Amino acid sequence: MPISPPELLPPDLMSQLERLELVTRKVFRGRMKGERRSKRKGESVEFADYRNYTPGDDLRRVDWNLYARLDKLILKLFLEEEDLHFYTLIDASPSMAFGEPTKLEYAKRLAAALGFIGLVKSDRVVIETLGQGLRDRSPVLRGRKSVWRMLEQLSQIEPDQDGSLSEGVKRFCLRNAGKGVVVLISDLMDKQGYEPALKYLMAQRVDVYLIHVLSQEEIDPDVTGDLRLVDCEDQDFAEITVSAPLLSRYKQTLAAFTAGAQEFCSKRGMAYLLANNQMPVNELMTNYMRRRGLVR
């Protein structure tokens, strides 16, 4: 039964997603004011810092009382407040559909808790699902009114038969060429590999974080005896003799899956969290995620 929109985000975990905000690890000019603190230099009532006068500078930014004392043209600095670009990337593909939870679910859980932090502190907050048509382009969301709306959108994603993970990722990005935070959520399981989809979010002038979820039924598996695996994307099969020798590779070779990612993005300077479907979603966004940097 899909899960609804009251489910995706309790009362309970709202009130500890109130108090964070989302951080992006890089300078990037926002549309319309916000309520976060740029980097940038700008207008809002708050003091940054202080800065010789040159040229074509605004005179009413002058600091009079310090022309008095030292007799130097010195500008005051303030903070500027100003909106973030933040989208979240779901990865509905068919093996995403696994897992108890599955692992589609947890990453509606995983958006609507994002999602609410960023449409609290009134950034831009747009969520697609990897593998939409161009009729289905997701809204730009913003302010608090809007999370319900956004609830809705999330409860109402299901397993694509048609998500590819490269081709979504190159979709979204040819259908936006603006800056801001990327948060890709998938399983990474593409026979075409996951490379190429983070190779066109690289191309972007984005903060990439990927959030690798997996099941703890991929973790540790509990299966024993002859088997018949059937590949749910594309129906290939292989018969296999579960045997504890087997169940030790398997482990081996996930975890150099997993290293791999984490290297991969490590050397282009994208975030990597590998995020088991058992985790609580409140311990994953004010422990996780505050040490990853992306909320504080």
The other form holds:
Amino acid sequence: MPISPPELLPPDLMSQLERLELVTRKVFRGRMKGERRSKRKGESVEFADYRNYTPGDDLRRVDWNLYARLDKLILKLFLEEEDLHFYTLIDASPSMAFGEPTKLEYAKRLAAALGFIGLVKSDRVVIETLGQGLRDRSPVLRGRKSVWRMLEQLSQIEPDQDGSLSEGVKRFCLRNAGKGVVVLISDLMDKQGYEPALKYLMAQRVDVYLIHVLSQEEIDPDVTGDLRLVDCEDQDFAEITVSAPLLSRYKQTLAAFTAGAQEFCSKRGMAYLLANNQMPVNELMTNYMRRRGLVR
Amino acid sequence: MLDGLFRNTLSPLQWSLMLAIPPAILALYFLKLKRMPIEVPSTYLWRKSIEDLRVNSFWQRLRQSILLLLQLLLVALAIFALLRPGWEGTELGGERIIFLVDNSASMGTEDVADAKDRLASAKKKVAGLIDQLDSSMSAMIIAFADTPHVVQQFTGSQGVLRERLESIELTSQPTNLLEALKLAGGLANPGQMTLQDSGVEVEVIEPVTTSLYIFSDGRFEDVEGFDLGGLDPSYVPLGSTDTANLAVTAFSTRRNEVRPEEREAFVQVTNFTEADQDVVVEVQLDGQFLDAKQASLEAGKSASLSFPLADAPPGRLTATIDAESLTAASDRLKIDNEAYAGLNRQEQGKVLLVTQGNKVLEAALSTERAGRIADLTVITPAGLDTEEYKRDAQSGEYALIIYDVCAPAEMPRSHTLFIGSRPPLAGWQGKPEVDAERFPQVIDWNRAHPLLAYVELSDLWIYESQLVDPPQGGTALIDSSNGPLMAIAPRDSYEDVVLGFPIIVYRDGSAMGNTRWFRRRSFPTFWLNTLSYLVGQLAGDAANQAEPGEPIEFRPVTNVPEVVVRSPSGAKTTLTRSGDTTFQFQDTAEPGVYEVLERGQVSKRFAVNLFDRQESDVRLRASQQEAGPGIDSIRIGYTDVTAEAGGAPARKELWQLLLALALVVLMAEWYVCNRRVYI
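Same protein, different state: after the form predicted alone, show the form predicted in complex with the partner chain.
Time for the whole complex; same chain goes first.
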């Protein structure tokens, strides 16, 4: 049963989120003036810094008063207020349909919360579902008035049978050349590996946040007996006889998997957040993500 | 060695089928392992996990499946149980084996851990040895108590031996190993015989060595005068050296010394324990409570208790040790906790004295104690010719007739005692009277005979006496330097006693003492003995006792040709007699009071009791050595037969334990399967 828009973003959560804003660690040029103080030094009234003139700079920004005093060409830099391109990529592969609540549902709640923060701060918010089809391609949303539209769009996201993480990311990158902040919400359960997908994003030179969503069933599997595990995506199967050594080995493998993803991200300047589907969204947003620097 | 550890129970075909089970389980496990399908987000992590564990995938899979391991363990235990592993206490050797199983009363002691009583334990051990018989062996079973009984002749059939072994039942009899050994020795080598060839004894067949296993608690004296010959004995002790028991070791009735018209019962209880005990004994008459008394018994000692019976009517008397006393003493043998006595009508025996006049004899027969036993009638020799005497003498009216210097024309139907005369029977007619010896000197007398108990005859002055030459079967009681002066001989069911010398003789019309015996204390004692033995035996209770299995002889009160004997359990046996003999009853296996019915009326009772201190002292013979309470050997002839080490020659089987373990494994499997427990 699809989740309804009000459920995605309860009013009390909205009030908590209004005080937050998205943070980018890179300097981007916004296309339109936004309400945020950009890290890009540009044409505004708020002084930021000085730097030496290099040929090709706009002569209009030379501080002539300083030139008169120092006989040196020095540019006066101002902080530019700009909007932010904020993309949320939701992995809608069938594996995301597991858990209680499902990982996809959890991802939608996260996306709604993050999108709301962006819309409130007049950022350009794009929410995309990583599927083969183009039906879930999101319009660019901006402004508080688009919140409802965003929630509607999110509520309609369904698991995609053909979802492949790297393919989806690749298509996203081809369509969107612009820079900005990309939040990828995925369980990284891709037989081909998650690395190609992240490499595409890295090449795009966007500020990437990876939210790795895992369900409680994956972290601590409640399985016993002789089982035939069937992969919901490719119908691949693995026969296991659950035993204490196997469970222990699985947990070791999972820990290695998450640690590997974290290391991969940190080496490439991406932020990695591991989220359990049992963790309340508001707690995740206000504490966890704030500590990790995605919001402030 | 493996032969000793295992016993094959299956045929090769059955074994091959059995051994095919574990591979079949393995095959089924791998081929038909039913796995529950479950959909997961991704098998990605699981696959990686399995790969790490698949280094030795075959064994890894086995290790992970606790159910499979449990199943294999279950089958392995079952197969192992079929091999019947065990330890053998004793190697059963030889081709011929005799099992001597003690089934005497003491074998009913309930002090063995592995069975109900000692006999059951013995049977279990014998069964264990029977299981070890192989095709070249044959075995035989003899049960023994007072008398041995061949339970099964030599056979190689284990089934027959086992079946016959089960038929051995506990008896109430004492133990007599000698008889059993004689029987075993005779049966062990039945073909052995000697031929008199030119005066030389030749053994025709070489004796075959026969293994002899004696299963007993050793409650018997060492066997003397037996040569084991070809028997190779082993003694298997049964029981414990500290088993406690309380027993009634004697029970009888007699007249009260002070009030002769009353009777009293005497009970002797013995404490066969290591501690002092307080014992309460209860006496019942025909199931009705009469009296109870308490006695304090030191360890190993006896105590006597007397119970006044007043004018109790005839019936069955029972003396029982109180249940609480038995519990307190941890009594382990039941049979001797109760004793029986038959209380008969109290009648004096009639005694006829035929004499010309013998004051000293009349005085000796008229003492107070003699009066309790005998009702004396005195007649003169002239009375022998009267019809009344003839009728009474032939009807058995008198228990005893004493002929003082006279003799009847025909022997009466009663015991007789002749003084200075001889019975009118050919056997007694020795030297004529003229050959009377003057001043015979008494040189010996039979002190063991009841007639001469406590009778001192040394230095006895006798003026003149006939020599008494008893007929065949008779016994001389007093010997002089010239020949016997007194003898006793049986006649039909009676006994005739002849005293060679008169006590009083008449010379010239006046009485003179022929001996000075009547001036000595032994004189009344002798006559009291005579009355007790020849008269009291009929009326008193002493003769109405027998041990289990011992035949008992009795004379009916009235002159009837047949009587019925009713056993304690109610079984009736009809006894007939020819002529004037006594009745003899053989079937006294059951302890209790037997009743004799004459024309449908109970005329007398006799009791069968196990008054045997050897049987009642149920403590297993302990070693006298310093090593401690070890189990001693038994001595047969000049051979010491050492007790088997540990006392258990029987094979100790493990298969029951293995099957129990298999059951535990089965339960564990069920638990693992249902509760999903993982180790």
